[in-house]
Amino acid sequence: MPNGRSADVVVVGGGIIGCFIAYYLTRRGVKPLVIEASGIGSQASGRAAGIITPSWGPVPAGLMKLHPATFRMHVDLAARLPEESGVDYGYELIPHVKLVFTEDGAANLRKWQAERLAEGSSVTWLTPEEARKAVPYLTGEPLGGVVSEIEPQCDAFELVRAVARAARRGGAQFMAGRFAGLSRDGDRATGVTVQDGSQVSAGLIVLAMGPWTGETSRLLEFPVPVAPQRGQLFTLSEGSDPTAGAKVGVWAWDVGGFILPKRIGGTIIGTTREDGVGFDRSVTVRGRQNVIAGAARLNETITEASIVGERACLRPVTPDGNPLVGPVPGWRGVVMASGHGGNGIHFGPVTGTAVADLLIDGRTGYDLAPFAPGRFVSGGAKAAGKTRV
């Protein structure tokens, strides 16, 4: 590729997954080039709620097996990443209370509690009276709930910024540009083309483009069913924040809605799960109404609250709820890492580590079989098994 740049590894996408991959590559002595279209963490990742938990919705069993490892990594990162990067990303561990308002919800939450207890986590069941004591600002009438202290939180944008800055300090480079295509020699990828016509040669390429990864289907010549799901979040004014300084987050687990006080960014309420909206990141009147209604199940004063901030993120979702992580069929040297839905912040560290392992060692100790990018092809598991980095 004459007149172009070169790198040992190119990571396409500067969201939380791409930045974590770059970060863990640098920790193993590799200096990747990250290509990002519109600014680090400026699309899906930086607009998320920043809840470091896999428990805000159903999580497939294969992905849940990675929870203990990625949770430990987050704890480790919280101890050193602010110093490595110079960025305080608001990490803190506060109680989370999940409440249920329906009998079906109570049965499902009991199952969730049993799973966490089996993992060795301390998750306590609450009666309605105990729930009101645990959440001083609760005005709703739940049937019960659980309290857990296994779900840290942070400011999502500041976390992406911290990981990117630490990666840069470790030798990673960042380049502005919109991905336009791949070049190859036979089945071996040789580089990336950017929309302005510039080219970057590389022997190893990672596609970590969040909800935009689905647009690579035609290029890669196999289905990549990653689609955007919009989630809207709102920040309450300090004067109408019902938490009154109580450091506890509360969820209407079965009917939707949460109130979450954060160390950085104030108290937020959320969230919607809107499919079929494409890449529209608009905050809508209907979305705002739905979020307020859900949060009002927990505290009735939310209906009169003043909103001082609003945002919408686009989660990359797949049909089966599992991400696409692993070698791309038919493209030697190309790895995909996308489709984490609302769990990208939580599973970012383990994904970054596993992909770095694949790129450097050709294998990883984490079980990525459920996440094979080729699983949606007819005979996908067999096809994916024949593909190597």
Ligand SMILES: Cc1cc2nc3c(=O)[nH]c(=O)nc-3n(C[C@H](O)[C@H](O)[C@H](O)COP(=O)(O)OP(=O)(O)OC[C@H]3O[C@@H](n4cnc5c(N)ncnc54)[C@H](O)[C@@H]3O)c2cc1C
Second form
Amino acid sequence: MPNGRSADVVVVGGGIIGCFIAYYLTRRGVKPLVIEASGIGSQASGRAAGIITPSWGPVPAGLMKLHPATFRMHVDLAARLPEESGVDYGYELIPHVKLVFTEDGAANLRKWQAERLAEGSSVTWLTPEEARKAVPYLTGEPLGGVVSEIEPQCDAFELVRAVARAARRGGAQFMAGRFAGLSRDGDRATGVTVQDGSQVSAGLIVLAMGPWTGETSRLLEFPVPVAPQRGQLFTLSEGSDPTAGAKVGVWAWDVGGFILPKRIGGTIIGTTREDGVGFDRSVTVRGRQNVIAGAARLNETITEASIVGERACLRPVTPDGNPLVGPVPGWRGVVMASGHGGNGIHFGPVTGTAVADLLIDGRTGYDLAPFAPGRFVSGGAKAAGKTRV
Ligand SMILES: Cc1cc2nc3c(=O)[nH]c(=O)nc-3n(C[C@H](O)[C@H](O)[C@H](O)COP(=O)(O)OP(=O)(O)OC[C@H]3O[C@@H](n4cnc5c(N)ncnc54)[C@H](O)[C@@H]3O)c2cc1C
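Could you output the structure for the form predicted in complex with the ligand, given that the previous block was the form predicted alone?
Below is the whole assembly, all chains and molecules, this chain first.
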């Protein structure tokens, strides 16, 4: 590849997953090149709610097993990343309350609570009276709920900025450009082509393009079932926010909707889960109505609050809810890291660490078997070709 630059590792995609991979590579002395098409953190990673816990609902078992590890990493990052990067990303611990309004919802939440207790988390059941005390602005009539006292959260965009900046300070390079193809010598990848025609030679390539990773199927000659799922979030104006001052994240768990106060950026309400909209990142009237209706189950005067911010972005979702993390069958030197659905901020650190291990050592101590990119091919990853890095 005579006409371009070169790097030991190229990471395609500067969302939270690509940035954490770059960050953990630099911590192990490897200086990758990150290629990003539309701006670091400009997609879901920079627009997410910033919850650092699998709080919303069921998370697939394979991913859930990595929860304690990624949780510890976030705690560790909170202690040093602001200094390493010079960015305050709004990390804080607040209580989370999940309320239920239907009998089915109550039964499901009891089950969810039992699972969390079995993992060793402290989650307490609330009677309707206790729920009213825990959520001072509550006007709805829940059947009950649960509270977990200390749940971490942050500003997602500032987190991506912090991780990217710390990676840069550690020697990572960032390049604006749209990945367009791979070059190979036999089954070994030798580099990437960028849409402007330039080339970067690299022996190791990571595809971390969020929902756009699904568009690499033809190029890889391998099915990549990652699809976009739209989510919309809205920010309340401080002056008209009936929940202002309450330092608690609250979910209408069975009817949809949450109200989340943030240290940076005010109170947000969310969210939609819209499949089949392709890569359309528009905020819609219906999305806004649904989100307000969900939040109004918690406080009916939310319908009168002014909305000062709105955003829509795309979760990278897979058929079984687990991400695709590991070597791409049929390609030596190509690793995929995508499909984290609604949990990429939370599982970013463990994904970054595991992928850095794979690239440097050829293996990792984290169990990536449930995430094998070849698992959707008939006969599994082996049938789809070689799975070595
Ligand atoms: C409304 C909403 C709220 C959410 N809230 C939370 C939350 O509270 N906690 C949580 O853990 N998760 C949350 N998520 C999920 C989280 O945002 C995603 O799981 C995560 O952002 C995925 O990160 P990613 O890096 O894989 O993808 P992305 O953020 O999509 O990043 C991929 C990057 O690749 C780039 N790219 C694509 N194609 C190319 C190309 N050809 N060349 C170069 N670059 C390319 C894109 O421009 C993009 O920057 C939320 C999601 C939504 C939609």
